[in-house]
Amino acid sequence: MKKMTLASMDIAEHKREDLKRIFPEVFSEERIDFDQLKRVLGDWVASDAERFGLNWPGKAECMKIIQKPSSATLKPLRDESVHFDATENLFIEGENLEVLKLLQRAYFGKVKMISIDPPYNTGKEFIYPDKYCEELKTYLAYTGQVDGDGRKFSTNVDTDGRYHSRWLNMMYPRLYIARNLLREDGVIFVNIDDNEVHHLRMVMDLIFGEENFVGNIAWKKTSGDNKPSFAFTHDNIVIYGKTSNQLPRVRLTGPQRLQYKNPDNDPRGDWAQTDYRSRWTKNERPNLYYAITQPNTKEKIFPDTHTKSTRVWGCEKNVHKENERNGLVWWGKDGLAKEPKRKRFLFDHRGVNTRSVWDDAGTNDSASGELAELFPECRSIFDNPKPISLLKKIISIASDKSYIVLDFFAGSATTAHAVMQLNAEDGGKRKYICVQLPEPTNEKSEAHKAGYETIADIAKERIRRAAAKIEDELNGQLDLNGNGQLDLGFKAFKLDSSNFRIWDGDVEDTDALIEQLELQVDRIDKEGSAEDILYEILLNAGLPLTAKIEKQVVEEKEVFSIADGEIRVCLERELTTELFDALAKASPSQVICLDEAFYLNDELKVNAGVIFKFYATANETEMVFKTI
């Protein structure tokens, strides 16, 4: 039932509805394109800027957002992690645009596969910032980490005049920056429904190039739909490559693998029978129409001797002779078959092409069952999860088994679960990076009542429980500490403000300027731990967050040795010439210290520079000495 309004009729709105009914093509996001209206009425209006492509309000602003560097950092959450010092998996809690920017130096061109399940823009499930991007200040206010009136998040309802534009303004910068992280042979999979798939295709054409469009998979997500007019039983999975529109062939599935046997104990291993004919006809390929001699009955067999087939053999006569010499022609177990078969060996199999319809990759219902098994205390802990089998199928498309999978709309962390499960099944060493906004759970939801305050909390707990389940199923057969075959741990981080006070050049009044100057005297945030500062330095130095770190004591000072000693970091506030002499002797590529350690001691900084220059020249190496 609709409520009656007490206001008088909106005449202008009534006229617009009449116009929309007659000329729907002149409306774009509820706004009237008056030039298009004139064209429809026969009054042609030319446009100098008219060209094919996708345009929307805010598109130009997106480039400013992309180019604006982040002043945030990622702080380690050791207590929320599993096997923190050994694992190579990452879970990052934070706003994904800022996080993607922070990952640029360390992971540029290193990610093989991106698989994301972004908001579908249905008007109810998605949290949007008021502006085109969500900056750190607003994110911290949103998550309660700072006081103040930050911009609020809200759903993007379809009554908003810029309904599609807001979604595009959210997606464009994230996809653009994410592309930088892909390897040259990298590929991205994006789940989406029919509501925005056409816009997604166009915006990805802009970013990846339409020539790198790979395909659009229709995934059967459910067997039914409660809408009265049309049953929407599928979602789309849009695929683009970074530099190619080719996917590697998929490895054989279980049923396909069962076709390969070895009934004749061939030393080359398992093989499958395949048709000896080709798809051509005698008229098209007369050279493939010839007689083959059955070796035991001596019968002369043409392609159509025992069938009404119009097809011809699959190879020329000389190649057939070569196949016979190599034992590739199969005449049945008793050797009396009327027609030959070709032996195709398993070791020769290059996989199968990815199909455009997937009805064997689980459903939303099966995914809910998987979560219910992990979280028996909640009937429904997360809405519309993706099944593990779907993500496993996506991840297994890549031909190698050791690469990074990125999911920056992690949700309940199905991607992380699938990576661990697939590694357990095939001995792979894939790693994942998952990013999830700490979106609050509904206070009335089962998840909230069970103590999960945010979606990120659900995701982290799922990874822990999934890892424990996999470990239990393996019955302790594999090393779980990162030194063996299987990595079931993860390093947890959270997006936060920098441990260093950043100069704000936008201040205008005198008091604010004085405050900025005072902050630069002591630039380090007192609440930041040594580990917090260390990981911020890692990111700025372009090192992965999983780089191995070793604590050492050098000349009575604590020093962090990173990447087998290639980089040495000292966060002590009091430094000595003896320390620099010892560090320089080890010939690291970089030495990084705090700038405040040289406060009122320019002589020490000059001496440090001289020491490093001396040893670099003597050892014919390059050493860089940095302060932060």
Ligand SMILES: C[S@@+](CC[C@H](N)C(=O)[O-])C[C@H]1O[C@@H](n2cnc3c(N)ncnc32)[C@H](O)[C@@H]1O
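Numbering follows the first chain given and starts at 1. Under this definition, the rigid core comprises the largest set of C-alpha atoms superposing within 1.5 Å between the forms. None of the values given here were measured: they were computed from a predicted structure. What changes on going to the form predicted in complex with the named molecule:
- Once both forms are fitted on their rigid core, the CA atom of R325 lies 2 Å or more apart between these two forms.
- With the core held fixed, G269 shows a CA shift of 2 Å or greater between these two forms.
- Remark: with the core as the superposition reference, the CA shift of L604 between these two forms stays below 2 Å.
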Given for the second form:
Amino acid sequence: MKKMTLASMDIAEHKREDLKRIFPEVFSEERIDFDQLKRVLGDWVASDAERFGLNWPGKAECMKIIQKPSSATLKPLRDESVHFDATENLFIEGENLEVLKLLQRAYFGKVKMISIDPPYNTGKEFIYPDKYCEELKTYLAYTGQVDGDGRKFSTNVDTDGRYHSRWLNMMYPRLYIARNLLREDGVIFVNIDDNEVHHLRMVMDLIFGEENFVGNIAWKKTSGDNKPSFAFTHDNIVIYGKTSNQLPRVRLTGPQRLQYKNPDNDPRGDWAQTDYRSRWTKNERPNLYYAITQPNTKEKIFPDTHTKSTRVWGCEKNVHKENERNGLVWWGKDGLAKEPKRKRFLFDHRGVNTRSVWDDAGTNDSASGELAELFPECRSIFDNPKPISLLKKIISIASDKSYIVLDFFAGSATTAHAVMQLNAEDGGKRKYICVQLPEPTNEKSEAHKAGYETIADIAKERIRRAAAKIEDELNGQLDLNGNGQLDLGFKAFKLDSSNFRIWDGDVEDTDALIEQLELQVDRIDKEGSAEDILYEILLNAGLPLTAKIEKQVVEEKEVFSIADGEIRVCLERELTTELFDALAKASPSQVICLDEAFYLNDELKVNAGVIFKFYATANETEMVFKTI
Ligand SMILES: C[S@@+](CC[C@H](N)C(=O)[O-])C[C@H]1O[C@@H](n2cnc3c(N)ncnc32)[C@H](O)[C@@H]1O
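Return one more block: the form predicted in complex with the named molecule, after the form predicted on its own shown previously.
Zooming out: every chain and molecule, the one shown earlier first.
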């Protein structure tokens, strides 16, 4: 019988395991022998006092922040969600550092693409304060979930001093932890302007490795601004791969894709008509000057029979014959055209490579227009959203269509909108995870007056309205119930304190310690619903927040079967050996019950242990019985 850990993944432990795998010889009695590691690495150890690298006040503290596990939870918000039980999209309201920590167990190595648009550090935006050891308390104070005690939240203004350091202290832990979530072939896109692009590149080199730098896209965001001497018309989109600096070639989209059709129902699929000629003249390539017979009119056609063009055919006569046999020569729908065209199939197209200048992906103005269309009652609901076409262009750079896109600075949820829109257009099954702080809207803002108290509220409403618009545009052509072809729903969660009493190892006086011990008898902390507790268990067991949960009655007790029975959870306070027998017989990988159900009942504990051991041996399975 094991005790379930109520904390996010131990990130340092994970790194130690990685090191152990590569250098087992440097570990002795579970400690690292650094001298041995230096010997193994040879000349690669930097020992000079002067080293190349990015340093700033607070960098060392960042590592402590990264390593401190989160003991918070994500509370499901069924009423704010759409198709809660069927959707695979997630919207999480919360401080992203805590949320990223909580996602580590379930989404480690699962995300194909991260696309973020963090605060640019222009001196105007809010920067979440990093109080190194009390992130959750600070967060709960900020969101009014517990009484605040004077903690200060402010914008990062350049008169503060340490202006860049504060920004780096905010970005470094988040990027570091986010990298863990990427798949090995995963890729991250970060929007940034020239205020911090140089620091961003260096901090990304530190975390992702400069060998995994893919490129820096200049996205034309406006045609001009009103600065006196220099117009900043672009933003940067910095791209790094987790393990590679290569991007897949992009499938054709837009006008290029529209050239591919199938007017003759060719079983090979869509194709485009291309020129049958080359760029050469008769003098340069006399072998390409010959007569082609029109199959229907039987006319003999030379390259200059019907045009004044001096260009000759694009292939030699024998290749032309081969093209005819392979059905690659097109004479128009009626078969009577005077000149042939070459059929080029879409499946043959290698795609296009990503260019470093984007001037066709919408602008700041078009993005504001898109939001205004969704929120006609409010002239400016959110400052500086990104255009949907920009996000669609980013998201299209991936070789498959059914991966997870993560945006942990979601703002007005343009990423979620773009994922739904793109899936509607190309039949993809991409899913999103969006994280957004419930940053209060300015009391004087139109958004606030329209009833949106936080940016997270705006984002959720945008997703709902965008989904309705897409549904409307598709006009019932697809099954939109969230369990069919197009997932327009989302499951909403909010960051909250644990449903369980967490042992506080920092208490010093005896009375506080006794109080702690007494509290542990009944570990369920507050009025959390069974669903709240189940999702906390799900997170700690490393299962995705979209895992299926079914309620069953087993031996007269309420049991939750998670992920098709992989885990069974019983939150009843009185348990029986009959129940253990039935649960163990089904051989799930884990059974989880409340610790307090065994309070002062050692006999029940022993019986449970015996029953689970018996069935694990009989069924030759690894079955873990945990209490919480
Ligand atoms: C530049 S905006 C993103 C805009 C977004 N791309 C769009 O199109 O709407 C950055 C967002 O990150 C949010 N943010 C800042 N710090 C955060 C944190 N620690 N956790 C979660 N969100 C945060 C801000 O509230 C802001 O809405």
